[in-house]
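Have a look below at one chain only, the form predicted alone, in structure tokens format.
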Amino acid sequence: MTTSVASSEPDLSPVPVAGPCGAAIDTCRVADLIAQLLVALGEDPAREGLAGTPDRVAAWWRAFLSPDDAATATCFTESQLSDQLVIVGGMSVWSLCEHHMLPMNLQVTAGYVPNGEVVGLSKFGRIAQHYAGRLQVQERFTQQFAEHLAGVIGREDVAVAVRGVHLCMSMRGVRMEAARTTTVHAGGQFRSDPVLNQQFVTLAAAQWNAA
């Protein structure tokens, strides 16, 4: 059994950059809109404490919506490995709920069964960061992570479990701070083999409880 834990200042340039869906991010326009929002909230964007806030918020949006590409996969040949369950956990990423544009923290655990090669461990963290850096829902994030990992290993034998804390539920609406949302994707052997599936779910839960 292999278990591994995978765990920046934004560029303040106002040059538009492509977001995860290919749309340009106009930081000057975003800063202007934030300033307008502050005015609409009864604030003075020029007062001490808020001076520079619109630019900082715009820079954050630019950095957040421009995550590193997760396309490059590093795999290592290990011809003697087979039927070993590899689990990578401890991955924590922030995303934004697209329904309320409030943050959600996603704790990610992923597993796969090697067949002649192993995936570089940092790859898992890059996949998580790539799909978290956008307006998102946890269910879609889980599916996207699993599909990307399956593409890396060339098989459907992957499992992904995600536990999320959603501020749209914790700080608004019902305001249940202890609420957690869990999503699980099981493909290939993880779907057809109940023992393998249970091993993964048990180990994923153990990592969350130890955090």
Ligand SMILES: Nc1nc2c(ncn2[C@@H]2O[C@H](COP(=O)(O)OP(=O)(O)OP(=O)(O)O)[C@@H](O)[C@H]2O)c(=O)[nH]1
Given for the second form:
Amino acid sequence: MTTSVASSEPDLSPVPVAGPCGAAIDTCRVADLIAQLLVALGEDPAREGLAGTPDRVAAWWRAFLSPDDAATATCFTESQLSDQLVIVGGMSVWSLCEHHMLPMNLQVTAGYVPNGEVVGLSKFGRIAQHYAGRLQVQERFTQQFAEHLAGVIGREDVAVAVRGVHLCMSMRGVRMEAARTTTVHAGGQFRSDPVLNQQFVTLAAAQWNAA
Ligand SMILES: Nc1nc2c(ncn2[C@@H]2O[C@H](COP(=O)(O)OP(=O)(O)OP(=O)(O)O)[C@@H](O)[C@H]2O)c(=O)[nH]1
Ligand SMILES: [Zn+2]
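The structure above corresponds to the form predicted alone; please give the structure of the form predicted together with this ligand next.
Below, the chain from earlier opens the complete complex, with every other chain and molecule after it.
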């Protein structure tokens, strides 16, 4: 007996969506190219199991490359607040290594010291998703996240730590499944104050150990 599972239709609507570089994502052309790729791989894109694959893959690319806009980070006035370290951790995003187009999982921890204003907590996750949704390298992701957050608070006093698992290092190539890459950006106070820096790194590592 065959059981069919209802699935939503892939989103191939012709409404142009801009990719990370600003150029429109041509979803129909992507679907065509995936069908061609299947042929080049010796497959039959018309066979039953693959019939919807090019559209599904194209819809995934479209969704991946156009995550929610991170441009608006809501801030709230907290005029009495100062000298408090705020750290948001446990943010897990998927990106794609630009050398092999294979997934990398990035565990992101970000910190800042509020001065009169606090940043809406969910916005940290949105910033992470925004810069993950593109062909990336971990170091650039870390830098872009830090620069964006610094822009939101209007100061350089931000720290970002990222621990990455790169499938191009685990499922292929050197095949080192346990390899983890850590990148740390420490700006402003986090650079000049070793105690603050150490607090951040310790708390970021604790987040990863708990994961
Ligand atoms: N610095 C950095 N390197 C990355 C990242 N993601 C993948 N790479 C590396 O990109 C490099 C590409 O190296 P190449 O020699 O051109 O490609 P390759 O022959 O497939 O390399 P191997 O992975 O060693 O098999 C590899 O060393 C990857 O580990 C990243 O986020 N940051
Ligand atoms: Zn890679």
